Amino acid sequence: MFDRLRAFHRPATVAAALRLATAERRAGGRGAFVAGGTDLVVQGDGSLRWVVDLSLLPLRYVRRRGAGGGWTIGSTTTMADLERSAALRRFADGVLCDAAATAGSPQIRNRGTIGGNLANASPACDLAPPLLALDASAVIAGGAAGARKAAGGRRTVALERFFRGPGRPALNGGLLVEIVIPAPPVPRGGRAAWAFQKLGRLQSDIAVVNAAAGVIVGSDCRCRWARIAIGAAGPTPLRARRAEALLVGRPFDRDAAQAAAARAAGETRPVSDVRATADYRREMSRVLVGRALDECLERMGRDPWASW
């Protein structure tokens, strides 16, 4: 697939990577940024004429986000890095670690990156549901002429708006450089829990459906904040906003969890393909969201089958 390349670049800075990509686009022909390359090789796109390799850029990190909490993750951080991160294992019940651990075989996880996983914009992206459940945003350098940018030519896009369709990330010629995760708004005396669920032929396969949930309850055991995200059940990974709204303000128990799971399934827009029918995906969305919410109950120290 690379026999028709006219140029291969390996810059050491983000600015150089953007300059090279701009120059190549002006010269004509399709090209790509590449980090681990696991998606690019599978796609087998023989029309590529240039590649900008990101492996030397200083974007492989997991860092605390100031005194207020939260995290920043560089885009060339591998799935294996996330899976093995002791710091992330202690954050949000390790939901990102759990999702990363299902993203292909160990060999794939050692090469594949968080940036590539998101920029590929697959509806079945394994990291999208937990990141959506954590209110994450994508930081993009370059591209999008006329868009409002922060200092240094970078702009921040809520992850929910990052996915525009299958294979269509909101990069507009820019480069995904970082993922930002804010600190969860847990009130004094409150509790929080997150969970990730995936259905595939094998755990490491492309998801038939995947889902993540995050719930915060106050000291009165009523839900204050809820996030439910589902992948492989529509043209993009999606937030089940009506299901979230059903939880907020009421006691968080199994009845509430199952009602929210049923509503979440109704918000999906699945298709039939070689992996599953649309009806099966919709039903499994209900099942997986229900399991994720039950797991949140358990992590809060409650029996999902008991009432508050």
Second form
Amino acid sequence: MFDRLRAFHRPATVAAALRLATAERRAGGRGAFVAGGTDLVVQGDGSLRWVVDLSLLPLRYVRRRGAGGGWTIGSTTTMADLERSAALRRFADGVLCDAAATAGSPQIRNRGTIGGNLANASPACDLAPPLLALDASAVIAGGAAGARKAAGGRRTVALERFFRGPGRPALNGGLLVEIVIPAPPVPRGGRAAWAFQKLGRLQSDIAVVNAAAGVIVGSDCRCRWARIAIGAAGPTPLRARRAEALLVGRPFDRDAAQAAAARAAGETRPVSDVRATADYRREMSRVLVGRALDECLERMGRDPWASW
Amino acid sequence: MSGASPPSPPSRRAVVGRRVRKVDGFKLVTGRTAFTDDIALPGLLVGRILASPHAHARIRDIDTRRAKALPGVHAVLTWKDVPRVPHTTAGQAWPEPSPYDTYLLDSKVRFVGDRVAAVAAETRAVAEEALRLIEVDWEVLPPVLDMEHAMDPGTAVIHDEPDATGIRDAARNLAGDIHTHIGDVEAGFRESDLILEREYRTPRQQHAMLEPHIVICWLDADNRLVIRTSTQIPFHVRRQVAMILRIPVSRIRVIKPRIGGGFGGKQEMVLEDLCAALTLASGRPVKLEYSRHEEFFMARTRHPQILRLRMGVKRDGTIVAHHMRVLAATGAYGSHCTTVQGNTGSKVLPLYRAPHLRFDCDVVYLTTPQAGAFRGYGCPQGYFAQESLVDEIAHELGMDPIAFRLKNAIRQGDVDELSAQLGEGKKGLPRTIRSCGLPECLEKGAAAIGWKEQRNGGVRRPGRLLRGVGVATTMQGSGIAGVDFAGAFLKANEDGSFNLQVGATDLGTGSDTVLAQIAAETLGVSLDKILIYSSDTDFTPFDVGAYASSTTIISGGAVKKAAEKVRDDMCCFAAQLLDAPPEDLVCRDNRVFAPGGKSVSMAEVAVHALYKEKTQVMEGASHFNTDSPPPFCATFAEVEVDTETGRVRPVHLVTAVDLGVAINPMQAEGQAEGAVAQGLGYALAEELVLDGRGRPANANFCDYKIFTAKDMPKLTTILVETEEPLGPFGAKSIAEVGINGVAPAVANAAFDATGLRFRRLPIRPDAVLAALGGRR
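Moving from the form predicted alone to the form predicted in complex with its partner chain:
Below, the chain from earlier opens the complete complex, with every other chain and molecule after it.
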């Protein structure tokens, strides 16, 4: 399958990984970074001449980011790590754990990593919607565009801008090393909830559509902040900003959720393929966003107006 | 049949009817070298096939000089290099009823994936590089992809070669047709109070067996061609390769190791001819295998069909007339074309005893992947249609679907005359029903699913999740009447063990275990005393192969006969030791007992025979049946329909099956459960999709969805045992029947839940959603 492969590097540091990749690129020929290999091996690109294996890099971690309630996640953290992380389970209603748990099979999740899941830039990437709903950013080391020496050669890209198109991450030859999740802006007395929804043809499947929602309400039960993200419904995972805007400033209830879901569906740009038609994907975007928002409502303690 | 000995009462049986472990289980779970690929041969070359990128094209010229010049390449074959012998790849008893329309290599290609050339090289990389160096001058022809227009005037002719034989009408792309009837359906319709006519469509399903097709060929020290292959039909392969390569059968030895699944996809000579040709051309051992991607479209599929059914009934629910019209696509070649479709009529229509039956069928060629044998062999298509229609009629009449089926179903003592008209490519034999547990299957299955409590009634209620239950009744056969036959051979060893040599092929079905159980029971020895070997054309007797649910009844029948002869021989020698007449002796517990209770061990008898009497106790026997006793099955499904996503989720599947006597109930349940998994895929997910140019759009497990452990609903399997006079120890069959009712039971359950009929498989969520009218 990889008949043309002539170099397999296994560096111990990010700097060495970047150095090796740069040297290989200069020498010519296609190559790739590999972590779990669950995409690279399946794709079986026979033109690869070199591979830099990331499994020895110290990037397999889930850490709190300061005291503010944010998180950093190393890019070789596996899907199984995320799925089982007790700390993440308590954060944002465990929305990242839930999403990670739907990717592939247990064997795939034991090998596949968050970095690989994102850096393949699949529109159906299961971690993208919850991370978009958490305003996450990608930290990229090295790469073209004049490596930013000031920040130790690292730059931070909002996840929304990380996805440029199917299979086109904004890496510019750099290496995705970390995901940064800021503390959600929950005001005093406010409540927050997140939820993830995925629809496949069968249980183990690439998403036909997936979606995540995050909602913060103030003590007045009005929505202060909303995030709606949808995958497999356009060339990249996307934020449904007009639907979000529909929620903010209004009481968050079932009607608002359904109206936002309908509007979110209108913001998708799905395609027809062997998995589903564009019309079906659009309709399922509405259903899944609606279900995610309903779940948020449930998690806030049912209808916030009930206690009013 | 079973000779002089009266059958032992079931309660007294020591091995048959017991849940013994598979005889090959240990080697499989410990990863021992059981399979075709589990050998290393010095000098083994890798074979690769140049697959056609076009659905329909002629090869004006092909230049292999650069490929041949590549270092490491040992053979490059095109149609110019090999004999042109029209044949069928269908693994059927000679003379095969399928048209001879296939060639080892041809100057024309008829589907995307068809063979253009083949290479044998030192490594896979070199072989693939050589494929890239082959230059083909194509004359691209119009593809023929729509079965409803394959016979239209002006359509490109797929088989325009002059030397094919057995094609019904090549100029119209008609591979075969069947027209048969009993009574007069038109008269029957005139007598009917209610007539319904409906159309059903079924998809191109792929076997998706765990082990793709694989062959390793070499020349032995005597320059004989050895073919080690993953096949259901070693003896047919030997005959077919001999014919295609024009070498004597005596120069070929076919070894069948353990097979990693087949489901009918290996009732077919798929790669053996080409691998053998590469070995002969290179003089070196060659391995040829399909990748998973290739397996999807370069192996075989189930025949897609469009079925139009018209049924007339009396107001009291009596079926008067049933007319089934089938249009089926065999793809590029006609392997199994009329026999699979014949089954759609002969094993489906007679389930209900209507006086007027008519079956009309056209099987057309398309420039698409080739169809072939597949578990159920035409029945899953026919039963999806028939059981859906019957359900609809019962609903129209206001009758309970179970009561409607019981009123009309075939029963013990009935003679199915349609089977006599639809044999394996010729007139068949009438089928007499000597055992039938269908009423009990329906009764027990209904109780298990909660038929009375769970039924919703086919009305759409409000709510997001709707539940309903459905039923389907089906039958199959047990071997092909008058065609299938098998041999078995047994010999005694001095420790009281016996070598059992059979040509039957265990492809995961558990037949090695079942056949060993039959031998052990008959000989009165424990299962560990039976050393079964299957199969090697040099050392085991002939067997047509593992297909048509035949192995237990046909191969098992041969084993029982051979074991009875060996038992009689052992008794003769034991008589000398026990000083008692041989006919008074009884074999059990690895011993031979005289009437007074005096006994000798089988080992003592064997030692006596070998070393004292200088006799090897050994016997062979052959067996065939002139009838094919049907197993009967009632399949119940409970489903949940999500009205927002259109997804139909199976919740509970009940299979109540009359399989005769279960030789191994544990394995029988496994067969039933496996059939449900494959049937659910057929009902809800599986379809090989082709694009507008005939290219496969989902030839991988990412996009061709089969049911996995996570998708499986609760399963209940109920074995309803009957005593079949034609089967060994009363056995019939279980391998296929369980798949037939799954799709219609699911569709009927979906109707019960929603009030909507789904007449196209697989039942896709978008279609369900559209039918529900959306919920915008």
